[in-house]
Amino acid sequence: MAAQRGEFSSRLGFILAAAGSAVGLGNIWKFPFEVGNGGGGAFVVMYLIFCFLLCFPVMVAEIAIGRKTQKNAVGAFVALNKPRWSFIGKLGILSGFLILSFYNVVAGWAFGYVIEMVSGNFDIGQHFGEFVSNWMRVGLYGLVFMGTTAYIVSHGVQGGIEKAAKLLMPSLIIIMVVLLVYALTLPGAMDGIKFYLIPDFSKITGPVVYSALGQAFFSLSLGMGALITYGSYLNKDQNIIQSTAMITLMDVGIAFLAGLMLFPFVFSQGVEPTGGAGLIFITLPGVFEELGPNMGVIVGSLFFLLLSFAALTSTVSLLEVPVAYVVDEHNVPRKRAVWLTAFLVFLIGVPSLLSNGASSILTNFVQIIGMAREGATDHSFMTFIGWVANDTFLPFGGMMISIFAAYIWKKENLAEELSHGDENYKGSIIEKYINFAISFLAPVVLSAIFVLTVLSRFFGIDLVG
């Protein structure tokens, strides 16, 4: 069955495109600026120690399922004889589907950005609501994105996940080694290091707590089915826990290194180092105009092509998880539900891309719903798609898939897989704590993360402060 469904080659492939999938724009764009909304290094400790504690054991209970039943998102439970609860499966690809619809808005962002800085059009940022709001152009650029991520998946785990993700993510690292190394160059660099390296703990407020969860939790694709499909394509003898670790451990070294590359140029223009997609899109052309015209255009377009790449991983995957459904459980071939499932993706995205200026409904949706909230300066339909997608659904699965695999499939089978490929697994102290974070720590703390978002998204009531 894993043979004709495809899987990975090697345990290195598995972890590039498995990291692949973890990293994204929210590593390059998203992680700096809650680094600097949260007060610098303070936040980072907490997104460490996060990342480690809670996600890495939700992590291997995903990869896990998916390896032992060799089944997409859906079919998986359903394999494990519990179809009830494949609605977790479904859900998953449904906020896979509705992230990847706005996503791949952002990634055209990221990719014609690049097109702007290699011409040096440095004044795009100053522009930026107007870029935005050309949905002719941004739906181009859109379009071609999702093409790409489409001819990859068509190929297949080994012939296109895992070759992209094998090229791909080398060059991303090495993009931003260069960028960081040049970046520490500047005047005022080590202002910026200190900032995001010395931790401040007065700065630990109940909203950095609550923002570091989140950001540990969302940046490693969790909840979405991603994890369960890529598990699905991996051999028996792979160690699950060394292999999860080592992604973990990329995903968080890829968010760390993007600081370091980040921070040193916004301190060296004296630049407030909060903003998110504004710090990106508006303020960094602008800062890479004052490198002068010939390095600014070498920095800039690097710059934009790393979040091009890091986009570009994270889109393979997200559209990887209904491919693999309407592949397993339809008989459809892949190259005909790679395609047919990618226009579908880029369809539903429409609104999303026209929520940025081109249509005032939608970009005044939330408004007009009646769920904006004091100080909010983004209403659009984008932002809300992201509110229901990524802020609540993806902590309502990470909740229910450790609450499956610890109560529903048995701590018994799931550790009886992870010692396939670690006979030493059986025991250990590692068991012993995925079993405490699966059974109690997870549900826990990512049932908080769900009541607390669904309060202060839906209903205006904030109880983080």
Ligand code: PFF
Given for the second form:
Amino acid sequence: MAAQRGEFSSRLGFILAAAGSAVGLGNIWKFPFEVGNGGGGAFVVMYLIFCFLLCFPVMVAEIAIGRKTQKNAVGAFVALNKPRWSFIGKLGILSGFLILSFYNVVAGWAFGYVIEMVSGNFDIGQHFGEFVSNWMRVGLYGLVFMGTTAYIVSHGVQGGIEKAAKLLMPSLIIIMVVLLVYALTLPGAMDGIKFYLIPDFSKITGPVVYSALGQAFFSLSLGMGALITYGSYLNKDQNIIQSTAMITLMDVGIAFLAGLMLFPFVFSQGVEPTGGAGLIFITLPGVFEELGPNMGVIVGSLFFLLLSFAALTSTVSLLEVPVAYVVDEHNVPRKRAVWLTAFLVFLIGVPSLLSNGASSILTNFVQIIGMAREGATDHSFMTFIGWVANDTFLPFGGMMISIFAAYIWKKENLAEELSHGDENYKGSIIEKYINFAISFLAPVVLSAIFVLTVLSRFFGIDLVG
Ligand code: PFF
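Mind giving me the form predicted together with this ligand, seeing as the form predicted alone was just shown?
Let's see the whole complex now, leading with the same chain.
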């Protein structure tokens, strides 16, 4: 059976694919502006704490459930004789659909920007509003992006997902290092580094903690069964704890380096670092222009290529979640499952595509349904879907997965699975910590996040900014 479903050929293949899922727009687009809004280094510290203390154990649980059952996010719960819990996987598939539907739109922008930068159109930043409201053009970029994602996924685990990750992840790291070294040589770079790294703990407020946690969770691709699915292609000799540590380190490392590269660029041109979501798409092209015509084209194109590569390995994992379900549970051949699912997700993404200026109803959606918060400027349908999927479903899914692993599947069975490939696991301090985290810490913290999100996003009791 396993051979038919596919299997990663090596530990490195699995780590790169899972790190590819984790490293995405969340690291390079979202992380730096969250840092900008959350008081620089103070946010970074919070983020690191959450990644290692809270997210790491949840990731271990997800991968272990997948590897134990060798099944997709829904089938895994059935295989463990707990079919009633398969709602977690179903919710995960729904989250995957929703996230991919808008994620692909932003990935399309990134890809479009590669083309703009190659042709030296640095003005694009000032015309960002026009760019994103031109739905035909951005739709075409999105279609190309979704097509590429589907092409990779259609080639299966080894020939598609693993191969792409082995090509894209090292390229991404090389581009990142080249840009980072260059950024650090720019005048004013040190001011950027200082802003980024010196923590101002007075900035740690409730909303900052909330967004650091949400960011950590989203960035590590947790709570929707992506890692159950990838874990299901992992063989029994692999050490899950070590692999999870590597994946977390790569994700955190790349987010960290993204900031270390970005702030010197921004500060070298004396631009405000709090540009919000526009920091990358609005501010950066102007910064690149200042580097001179040749350098600007090279650096600008490389930067958006980096962003596109990062997004691609993530869209691949987002698409694989529903595809694995359809292939396993409904016996649909992989190629057909992939193209049908991709087409469906693209269609579901059309409202998001239109919600950045093309349709005024969708652009002002949050206001129209009466959920706009004071001071907010972005009211798009796309933002709304982000609240539902990223901010609500993911923490809920993560909480349920932890509760499931600790109390339903049970810690002994989890430990048994984790000791394959790691004979020292049982009785170790890591085991104790993971058990504590999935039994108490994660359920408590994630349910708090879930409640806070629901109250503030959907009931107007603004607790999280
Ligand atoms: N981790 C990705 C990012 O940081 O951009 C987003 C993501 C991918 C979330 C896959 C969830 C997922 F299953």
